[in-house]
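Encoded as structure tokens, the following chain is the form predicted alone, with no partner shown.
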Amino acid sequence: MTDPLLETRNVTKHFPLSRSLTQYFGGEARLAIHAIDGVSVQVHRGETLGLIGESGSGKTTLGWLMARLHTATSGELLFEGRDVSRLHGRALRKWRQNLQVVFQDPVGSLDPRQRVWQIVSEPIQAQQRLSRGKLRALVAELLPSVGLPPDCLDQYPHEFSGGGRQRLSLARALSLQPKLVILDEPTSALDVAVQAQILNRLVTLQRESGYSYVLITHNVAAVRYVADRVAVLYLGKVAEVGPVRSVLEHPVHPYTKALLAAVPVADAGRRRTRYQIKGEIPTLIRPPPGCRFAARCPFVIERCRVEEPLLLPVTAANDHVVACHRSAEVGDIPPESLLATVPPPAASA
């Protein structure tokens, strides 16, 4: 495989929480939240990686991380081989170009009081200067790729609906033909048939374009879709990465198997095993030695509690990858949404 267009390197990212007068003259050490630790990804050119876990799991963090809206604790950020995790001023502007956003919600990323025309072309304006009429010229030859129509140039957010919303934002994104866009829960607030729609446009620029995600998401249905590779997340740790196939249909770590677990199966007659997940989830600001999923995990033996697993390959091709003390013994076990149909019981007399 080809050098990776963006890579993480044990990457790790502490929010510090504020002192109370008395933790700060009794001399306490200042807390901090641990959202991501020692994260390591890649993202190759023209593939989709898909970010998949729980609220609170690091997916936003990681992408922010990656497009530099956060910068680091400690760990490297490799775009292309280099280094550019200390980038400031100029160079982190004119490395902008490579990568853009597309943010969850387009009502607040949107700004109310500028036109189309004005909101698409802002990245453009940010590197280089150029006349109104060249903006607008090359927003209106842009807007048809996302499925807008031309016309719309002096239209203001509020006039488009919700997935006309999220395509302007994704104009935004491309309007730099950025060779990286994170992707961050592009259709979580849109119905079904829209965000098919935009689904299936994210794919077609890709093929057309040669475009590269990552795709932040909990709808494990668009991450099957769309993406080519999948990491699973949970508080802030990586728990799993491979092929999108491997991984959802042959998942190892026990926290996979329970999130594939939740998804609902439109088969009345399919009868499945509970694969239950008890236990408190542990705090960030004093995380727990060992697995973070330790204190939730049914297959849990001590030395999960004290020893941190490391990612380790699970396939011959090494492209699947998993951090599990018990991997040989539970990766066959199936998760809830993969179980064989069973017969339902039969009717009582």
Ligand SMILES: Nc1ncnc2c1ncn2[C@@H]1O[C@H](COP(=O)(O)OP(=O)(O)O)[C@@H](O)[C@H]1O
Given for the second form:
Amino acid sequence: MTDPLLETRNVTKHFPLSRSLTQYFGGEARLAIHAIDGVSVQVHRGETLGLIGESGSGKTTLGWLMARLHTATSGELLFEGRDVSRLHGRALRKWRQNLQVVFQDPVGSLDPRQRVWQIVSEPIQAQQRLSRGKLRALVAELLPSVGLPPDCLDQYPHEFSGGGRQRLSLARALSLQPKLVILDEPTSALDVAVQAQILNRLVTLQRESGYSYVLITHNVAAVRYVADRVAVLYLGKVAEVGPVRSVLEHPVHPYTKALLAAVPVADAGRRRTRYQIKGEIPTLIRPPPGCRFAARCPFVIERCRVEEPLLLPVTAANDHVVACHRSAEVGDIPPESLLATVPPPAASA
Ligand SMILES: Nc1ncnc2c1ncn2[C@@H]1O[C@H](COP(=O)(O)OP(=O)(O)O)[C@@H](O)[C@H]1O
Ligand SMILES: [Mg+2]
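Please show me the structure of the same protein in the form predicted in complex with the ligand, now that we have looked at it in the form predicted alone.
Full assembly next; the chain just shown is listed first.
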């Protein structure tokens, strides 16, 4: 396989707590939220890497680190083999042309006072000075590729539906023909039919233009449909990575098994029972040593609490790796044993 397009090497992101919060938690030295801790993942050219995990597992933080919207506390970010973790100023702006981020909330990320042509051409304008006529022509050419009519140039975001606004965000992200697009929950705010249209569009665009995607989502069906490989994050660490089919059909890490089992199946729309993974999520302020899932794992042994598991291959092809001391033994456990039911009206996310 060729060099990855983007690679994180042992990347860490800690958000320091304020002095007063540090005191509240009884800390002496300044405490921090360990949002991402030692993550190494690769994105290859033309592929989609899915990033899944419960809310708070660090997906967005990792996406922001990849786009250099955050600077890592430690570790490296390589793009086409070059270390870009410490770029700043003009060099950072220039490098950013390679990559764009699409956020979950198409309302918050679009300026309501700007017209379509202004919004979509914003990344172009940040890089070069072009006449208004030229910008409008470029945008008119771009809109059909995301399924919008070319004659909506002078409309405002509020004139579009949720799906329409997300198409606008997508057009804006693609306006500079980036090599990589980081999609952070791009369809979570949309209804199911519109989600499918947007995902289809993403797949088509990738086939036509060779974009690489990082698809951050808690929607396992979307990952199954769009992604080539998937990384499972738990509390700032990678629990399991591999080809989508291998990870989703044969998950090995007890956390991945639980996460997949907790997903309501497609035809279960009417089923009232909801599931969640048993046990409490430990704090990211003083993350446990050893395996971060130890406190919730039914297979826990003493070693899990003291020694951090490394990511090791579980297939002969070496492309499916898992960080679990007991990966060879967990086998075919009924995933229900990892889950507790949530009474209907009670807990909601
Ligand atoms: N800017 C920030 N300042 C402090 N804590 C943050 C910040 N961004 C994220 N976090 C914390 O980092 C952890 C991971 O968050 P996030 O990356 O948003 O997870 P996810 O996208 O998987 O839900 C959470 O505990 C969150 O509260
Ligand atoms: Mg997020």
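If you superpose the two forms and keep the largest set of C-alpha atoms that fall within 1.5 Å, you have the rigid core. Positions refer to the first chain, counted from 1. A quick note: this is a predicted structure, and the numbers were derived from the prediction, not measured.
Comparing the forms between these two forms on their rigid core, the Cα displacement of Asn10 stays under 2 Å.
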